[in-house]
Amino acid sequence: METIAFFNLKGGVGKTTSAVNIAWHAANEGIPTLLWDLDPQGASSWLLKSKAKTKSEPKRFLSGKSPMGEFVKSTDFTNLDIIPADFSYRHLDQQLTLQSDQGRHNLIGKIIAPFSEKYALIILDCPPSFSELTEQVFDTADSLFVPIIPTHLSLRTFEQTRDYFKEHKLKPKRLHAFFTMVDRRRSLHRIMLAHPPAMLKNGLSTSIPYAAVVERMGDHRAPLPAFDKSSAVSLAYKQLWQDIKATLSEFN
């Protein structure tokens, strides 16, 4: 089993519109994929039409007082299923800090470990913060995908992601940014785009256009490629799938 996690210290770049759009992909390629929103937000959950049974209550599943299983759903595309996020997520990130303390460490790792027997593949779709969530999810996954929108300032989060990496002693190789939301009308994305900055040396070399197709995700609730195939924004999410697959040693 892989697990691989979407992250950015920012919103608004994409984060989980990449996490529905490659668990799709996944899925279609006949892998059981598993897709877990860890966001309080529950954008992802939305998109595929799925809400949480009950109020998930976080210390209930990290108590061992409820097993995760209960929380899966299926959702309409065959070999993907997910565990939705509610409200009660806000809570999640303070209970996990309270099982830390007493000596429960990485549950995040633990929760999903028994999933190996039904999955290959792991889908973690992370909020924007560094936290005791964050850290559990760094030390879990095998891979970190960061999608970043060519400017200065979304740099700078993957720069910070980056920092903490190395700060931590985690691999680097682990990290990997893409760029997404880019708009070859303006200059700045297409100057980075030429010239990708030094510390994305180990980024994907598909990007992912900007384009308004994506925003009918919300009127289908459902992945791109589920309702439009041909756009070129639906076609670089299948590449990035192929990019994504190619860094996991499960599938080569």
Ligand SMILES: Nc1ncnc2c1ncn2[C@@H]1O[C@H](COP(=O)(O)OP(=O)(O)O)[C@@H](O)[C@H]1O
The other form holds:
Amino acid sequence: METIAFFNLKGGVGKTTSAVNIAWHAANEGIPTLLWDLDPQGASSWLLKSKAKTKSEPKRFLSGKSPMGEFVKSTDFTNLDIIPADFSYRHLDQQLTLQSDQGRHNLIGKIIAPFSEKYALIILDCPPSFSELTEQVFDTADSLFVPIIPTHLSLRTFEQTRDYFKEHKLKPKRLHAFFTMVDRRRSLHRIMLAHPPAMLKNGLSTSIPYAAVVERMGDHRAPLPAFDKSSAVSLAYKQLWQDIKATLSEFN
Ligand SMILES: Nc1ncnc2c1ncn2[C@@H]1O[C@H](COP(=O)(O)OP(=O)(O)O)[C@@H](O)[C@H]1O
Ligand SMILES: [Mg+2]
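Could you give the coordinates for the form predicted in complex with the named molecule, as opposed to the form predicted alone above?
Zooming out: every chain and molecule, the one shown earlier first.
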């Protein structure tokens, strides 16, 4: 089993959109895939028409009272299941911190380990924050994918994450940035794509263009390739999945 995460300290950069589309591509290739929505905003759950059953779920699964399998839902798509989030996930971080203080470290990793019997790929859709939860995701994920809008401030945020990896002796090689929402009408976007800064040397070569059709995922409540297979942005996501797969030893 491979575990990957879409992470960025910033919100609104395309984490959820990427997580949902990449999950669809993996599942479509026959890879049993589980997407875990870790964000209390529940955007990937909503896009896949999934709803958490009850409130306070984090408390229940972190205490071990309910086996994690209870929270898994199927989606409209073969090979693609989801653990949906609801607003109670806003307490997840606090509860992980509490447990960690009591000596129970990296619960996220421990919780997903048994899923290796059923799934070959776990995708974590992270909230935009730096916290105990994200630190556990950093420890757990085999590879982390960081969508970046080509601006100076976004790069600065990526640098902070990369520095964190270095400081904590985490392998920065696991950290892969890629450009999203690229608007070629904007000169800064064009310049950054033509001359990617050195800190992105480990990044993916595919970039995702800005395109209004992406917003239609919300009308369909479906991954983009489920209703549009031919637009440039849909093809870019297909290519991005190939890039991502190339970083994962199990699929090579
Ligand atoms: N390539 C794109 N082109 C146009 N809009 C996009 C693109 N990627 C994402 N969006 C839109 O931007 C908003 C934020 O995207 P989202 O994936 O939810 O970001 P995050 O999970 O990082 O907060 C959403 O409304 C989404 O539809
Ligand atoms: Mg999101």
